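So this first bit is one chain, no partners, the form predicted on its own, shown in structure tokens.
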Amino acid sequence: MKRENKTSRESFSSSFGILVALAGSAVGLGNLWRFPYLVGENGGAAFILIYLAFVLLLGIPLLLSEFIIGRRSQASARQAFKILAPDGHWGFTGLLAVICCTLILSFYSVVGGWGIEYFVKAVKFDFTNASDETLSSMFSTFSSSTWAPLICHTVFLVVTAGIVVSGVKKGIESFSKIMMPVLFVIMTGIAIRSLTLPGGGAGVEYMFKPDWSEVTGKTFLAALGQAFFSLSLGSGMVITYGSYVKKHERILSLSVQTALADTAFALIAGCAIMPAVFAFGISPSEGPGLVFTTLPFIFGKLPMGGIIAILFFFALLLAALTSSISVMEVIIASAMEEFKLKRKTAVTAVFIGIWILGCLCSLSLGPMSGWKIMGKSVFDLFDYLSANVLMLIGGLLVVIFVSWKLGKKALHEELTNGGTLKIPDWVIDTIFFLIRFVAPTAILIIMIFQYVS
């Protein structure tokens, strides 16, 4: 079943606009914050190869599946399943996506706030002027305090809402068209500088020479979780953006290009960080503190380190914003359609709700650190539930819906734009096989392993 009246729905203006918006959704803190430290914690190149396999075998088929749901329904994640399957209970899948994005944005806006704080510190050259003792305690002191993280979280959320309230073309697309090229240029420049450091070659070897002895079940789980988190899979983001894609656009090409852009940026981020880590004799398995604790120390020692720090944390802030606007848009679009709200009203309501939850996430790392749920702080719980539970369940339900409910005919119609594009049958058969059998099997295996362990 297709939606009839779509004339008033917003849409992206061009293929480039779609690509940069989708790439912006995928390229975020998952690449700059999570990817480097996961590489460090999970054996370097072996993790990267496993991650690339998940992107190829699961990421692209899942991207396509969400594209199909979004463009075919021309509706938000919440409404899309109701429109395409009005006779069932599939609408629950859309609700899971909205809940997932709510949790993600709640803690993500806190991390985005950290980016604001560190960008300000970089502009003030705090990293080059501070002692080693100050640098080592800087992040823990800031993140565990009360008011400074809350203010930064608020500012980051205000900027995100300001972009989203302008709409798809004037807000999301316009911002992405300018900032995504800037982001790639900055990170490529930092990577080139990092690769030229004495001793940086060890970091390159670590990233690209596999050590399979380091691989455990945890490595596969981390790689799949990163693929989901980085590509925004199972969260409704691609469904929402897909609903703004016009019928003549080639969604197979867009899916592949998005996955390639996201992966390329993750590798560039790794090349910007890992050579510097090895050049200064720092352990690559520093964990989440790698970006906010280790890098400021490195910037303080590098020639022209103050300038590089400004560029890096500006890039981190841009990456966070391009992703946060896509997460918020899922919630906004669903609220607008579900409750018939105007965009400004929906943005205001969502902002208030996310701001409150984000404050709890921030405070759970400081004054409320003793308050645990299932042994985790609110921040860690939201991170775990979204990346390791809801996104996996959402991704599983999406591939089941596309392959078993919509079927191969719908896949063929969307990939060929109603038969106007010539795509070999073997390509469509392979994609359908991956969506119907490989993707759900892999997700179930990882879920079972995760919950048993």
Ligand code: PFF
The other form holds:
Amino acid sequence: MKRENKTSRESFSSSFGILVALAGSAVGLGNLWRFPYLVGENGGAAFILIYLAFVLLLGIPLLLSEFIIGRRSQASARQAFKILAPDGHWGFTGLLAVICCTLILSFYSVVGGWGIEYFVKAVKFDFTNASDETLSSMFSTFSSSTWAPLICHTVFLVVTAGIVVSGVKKGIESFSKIMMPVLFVIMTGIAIRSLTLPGGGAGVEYMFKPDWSEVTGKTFLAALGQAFFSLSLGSGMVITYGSYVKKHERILSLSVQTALADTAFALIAGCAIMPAVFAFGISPSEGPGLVFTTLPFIFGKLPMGGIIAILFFFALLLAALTSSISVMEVIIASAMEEFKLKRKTAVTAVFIGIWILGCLCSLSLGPMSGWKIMGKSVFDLFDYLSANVLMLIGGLLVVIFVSWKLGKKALHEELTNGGTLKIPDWVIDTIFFLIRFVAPTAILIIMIFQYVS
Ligand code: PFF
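How about the form predicted in complex with 4-fluoro-L-phenylalanine, since we already have the form predicted on its own?
Complete assembly follows, chain above in first position.
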């Protein structure tokens, strides 16, 4: 069932605007913080190749499926399923997406706050010649303290809310249009500097020459989870942004371009980090501390490292912000439609709720660290529940919804913009096959393995 296009609905102003907003959401801490350390923990090139296969076979079909739901319904994640399938219980899927984004934004804002602190430290040249131990204890002391991370989390969330309150075109699109090219230039510059370091070649080899003997079931789990997190899948983001996309836009090319941009950024981030790590003879498998302890150590030793550190943490902040605004927009759009709220009221209410949850996440790494739920701190629980449970369930329900409930005719209509675009039948058949059979099977297998192990 299609709904009339509401004239009052906000929308992006151009194809470029949509692309930078989508890429802005996809490119974030997932690329600059999570991807490099997962590559390091999972043996390098083989992990990257498996990741690329998941992006191609599952990422693009899933992006497209969410796009179809959003653009066809012209509604928020919460309402979209109810509009397209008023007779079933599908509205629940939209609610899951909103819950998922609430959890993501709570811990994302805390990590974004760490980014602010590290940007300030970089500006003060705090890393210059600091030892490895000094930097490790700097990070653990800061992240487990009470007030400093709370203040940073608050600042990060205020900036996020400030952008979202300005709306889709003036806030989200304008911010992404300026910041994404800046981010691209900074990261490419750092990658070139890193690639030209003596000894950096070993890092390039590590990233591009696969050693299959390192691959286990865990590698596949990590690669799929990362593909979901990095492309913001199963969280209602593409549904929400898709609802601001006009009927004449080409959603297939937008989906492919988004996946390409996100993957390119992940590889550039890898090329910025791995050669430097190898050039300094550091183990690439340092884990989540890679960006906040290992990199500052390297920056502290590099000629011009002080400036590179400032640029890197500035880029990290920009990437985090263009993503956090998209997570907040999923919740805001749903709240505005569900409770008929004005944007300002919705942003204020959501800000307060997320601020409290974010404080809990931050405190759970320090003063409240003894307080565990299911054996995890609140921070780890939110991270685990969103990236490893809700996004996967969300993605699974989305592909089932599009291929079994909406069906191939709807897919054809949306891909060809009602028959006005020429797309070969075999392309549509292949995409339908991937959405209907390959994606649900792969997600199910990985979920089962994950919970069993
Ligand atoms: N894709 C973002 C990243 O890589 O950091 C994280 C994210 C953004 C997840 C938006 C979910 C979302 F809706």
